[in-house]
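In C-alpha cells, one chain follows: the form predicted on its own.
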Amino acid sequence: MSVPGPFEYRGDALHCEGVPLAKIAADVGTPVYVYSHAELERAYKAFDAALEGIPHRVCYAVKANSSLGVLAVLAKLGAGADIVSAGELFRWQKAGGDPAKVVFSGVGKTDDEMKTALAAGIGCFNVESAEELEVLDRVARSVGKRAKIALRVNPDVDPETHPYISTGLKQNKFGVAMSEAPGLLRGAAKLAGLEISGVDFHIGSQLIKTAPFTDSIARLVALVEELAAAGIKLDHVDIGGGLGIDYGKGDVVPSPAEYGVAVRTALAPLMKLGVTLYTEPGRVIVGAAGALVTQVLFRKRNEAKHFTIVDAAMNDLMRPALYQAFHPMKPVTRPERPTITTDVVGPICETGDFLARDRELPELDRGELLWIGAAGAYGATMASNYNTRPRAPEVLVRGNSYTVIRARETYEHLIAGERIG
C-alpha cells in the first residue's frame, strides 16, 4: 500500500523519513502534526527551479502553515513571504525571515498593521481598493515613509476550484476590476506616500490546471503593456499562488515544472520590460510535507453507518468540514488488511465533525493509529480550541530524529487571558 510523499511503510510500520510515526505518537501523544524537513526543502527547491532563467522571487504564503519551525526552514532557503496580517509578519521575523522580501496582501489591513509593516521595512503592499490607496498614503506620510505598492487586480477568470477558495472572479471581494486599474494607478502616482512597484493577482487555491494561470497572465500582460504606454513603469508582476497538490483522489495535478513552463510562456511578452516575477505558493510547498496522526477511541455501527471515532476532530483539521475536502488515510501499522466502509469522525458535538465519509479503510482496533495525509497546509494553521480542546503539537522530522516545534497546549494556556468579572 503506497503512501505519497515522505511518508513510507518500512515493513508494516509507517515512517516519516527515518522515524516511525508510532514512536512519535508514543512520545508526544495524539493527535499530532508531523512534518518532513526533507519534503519542505525538496518542494521549495522544485518550485524555485521551475522559474529558473527569469528574474523571480518566491514569496511563501504564510497562511498555509505559519509554524515557526516550518517558516525557519523556508527562510534559510531564501524564500520571501506573502502575509495577510501583522501577526504573520511577526512570525516571519521571529523565524529569521527577511521583511524586505515580504508582500502584504489582504483586503482589510488596519492602520496599525500598515504602520507595523512600514516600520519593519517590508518589500511591498498588495493594495486591494481605491480607499486602501488613500489610507495607506496617509498612514505612510504620517510616519515619514513611502510605501511601495502593487495594485491587486481581479482578472475575472474561473479557477475551477471550490467556491470558498476562489478569489479571482468579479463576485469575489478581492482586488479591483482590470478596467479600473489604469485610473487608480495614475491617481496613486500623484500621492507622495506611495511608490508604484507592480500589479498583482491571485485567482484561488488548489488549482489543478495551468489554463486559469495562463488566461489570467494574458490579461495581466495586456494591462502592463497599457500602463507602460501611459508612462507607468513597473518593476514587478505578482501572479499569486494557488497551484494544487495530489490529495489522493486521482486528480492529475500539474508539477511545478509544468507550471513553470506555462508561466514562462505566458509572461514572455513582459520580459523585454525588465520586470521581476513574484509568486506566492503555499500549499504546493507544505501540503504533502505534513500529516496528522490520530488514535482510534471507539468503533460503532448504527442502522445506516459504521463510525471510526478518533481523537482528532474538526478543530484540529477543519478542511473536511469547511470544504468537504478529501485527505488520504492509512493505518500506521499493518496496512494490508480487509477493508470496510466507515465514517472517520471526531469527539466534537457537531454532525459536521467528520474527517472522512464513506471511506474504505481497514477495520481499525481501539488504540490503533491513523495517518491523515496531505495535511501540511491549512491544517494546524486553521486549528481552533472549540469544545475547549488544546491544539495539537507539531513535530518536524529531519532524518532519524525529530523536534517538537510546537508543544501541545494545556488547559492553563487556554484560559491564560481570561478573567472572572
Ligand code: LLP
Second form
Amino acid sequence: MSVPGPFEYRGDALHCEGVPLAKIAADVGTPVYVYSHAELERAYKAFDAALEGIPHRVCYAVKANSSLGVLAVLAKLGAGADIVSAGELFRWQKAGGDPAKVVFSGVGKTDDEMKTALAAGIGCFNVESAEELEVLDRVARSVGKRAKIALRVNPDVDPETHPYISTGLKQNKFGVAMSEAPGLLRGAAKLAGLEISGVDFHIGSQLIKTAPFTDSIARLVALVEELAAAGIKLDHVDIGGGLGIDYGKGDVVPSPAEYGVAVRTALAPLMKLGVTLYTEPGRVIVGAAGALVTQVLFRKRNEAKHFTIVDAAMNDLMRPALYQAFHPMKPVTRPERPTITTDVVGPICETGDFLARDRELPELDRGELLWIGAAGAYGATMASNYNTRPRAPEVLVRGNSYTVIRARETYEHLIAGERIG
Ligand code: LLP
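Now the other one: the form predicted together with this ligand, given that the block above is the form predicted on its own.
Then the entire complex follows, led off by the chain already shown.
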C-alpha cells in the first residue's frame, strides 16, 4: 500500500515534508495531528486549476478542518468558505478569510446566526426550506439589509457513498424538491429582504464517481433554464463539495482534473447565461494533507484476535467507529518487517472504539509510533472529549520546520465553565 500525500520515508523514518514524525512526537507528545503546508497548497491549487476556463469560486468547506492555521493557508490562497454555523464564520474571519466569499449552508440556521452573517456581509445564504426563506427575509429586513440567497435543491441522485454522508436523496433532510424550486423562487423574488443569486446542491461526501455529479448538474441545468424562461435570472450555481480521496483501500477516485472536465462538460449549456460556478470542496483539499500520529501502549492476544492498543481513540478520529471508514496505517520507523493481523484500538471503554479492524500491519512494539493517514479532513474537527480525554494538538509542517497551530488541551480547559451545584 502506498502512503498517499506528503508523508514519505527517508531511510527508515517517516517524514512530513522535511520533518521526521518521530521528532514531532518527541517534542509535542502523542496523539498528534500533523499537516503538510505544501500539500494543502498543492491540493487547493490543483482543484482550482481543474475549473480553469469557467468563472468559478472555490468555497472551502470549513467543517472538514477548521483550525485557524489551516484556514489561514487557504484564505491566503484566495479561497472562499462554505460554513454551516456562525462559529465557523468566526473562525474564518479570525484566520483572515474574506466574509464576502462565504456561503452559509445548513438546514437549521438560527435567527442570531442569520444576523451575525448579515452583519459580516457574507456572500450568500444557501437556503434549504420555504420557512427559512420567510424567516431570512424577516431577519434581513429587521436589520435593514438584503440577504443574497441560493436555494438548495435536492436532485434525488444516489451518490453511492456511506448512507450517513449521503445528502442528495429525497429521503434526506437537505434542500427542497426540484419541482418546488421555481414556485419558491418566484415567491422569494417578491420579498424585499431577499435577493436571488443562485441555486445549489450538495449530494454527499467521499464520492468516487463523477456520474452522480454530472447527473445532478444535468438536472440543475434544466432548472436554471426553466427559471431563465420564467424571468428569474441567476448569477451563480453551486454544486457543493463531495469529491472523494484515496484512503489507500484500492478505490479508484477521480482526480480533480477529471472531475473538472466532467463538471465543465455538464455545465456547458449554462455558460451562455453568464453564471459563475461555486463549489464547496472540503475533504479533497485537506484530507491527504493530514495524519494522526499515535503511540502503541500495549499489545494483547485473546482467543480470537490480536489487539494493538494505541493512545489515540475514537474521540480523536471518529471516522472508523462512525462510518467503518478505512484509514491507511504505517509504522513511523522501519516499515519492512513481518506483519500480523491486528485490530488497532484505543483506550475508550466501548467496543466501537477501533481505528482499524483485521489490519495487516508490521508488528509494533510498545512505545512505537503509528501513522494513521488521510486524516486531515473530518479528523480534528470531529474530535470530542469523551472519557475526559483532552483533544490532540495540531502541527503544521512547512519544509524543515513546524508550528504547533493548536496546543494540546489541558484538564483545566476541559472543566472551564463548569461548577459544582
Ligand atoms: N457542502 C456542504 C453543504 C456539505 O454538507 C459538505 C459536507 C461539504 C460541502 C463538503 O463535502 P466534502 O467535499 O468534504 O465531501 N464527517 C463525514 C463527512 C461529512 C460531510 C458533511 N458535509 C466524514 O468524515 O466522512
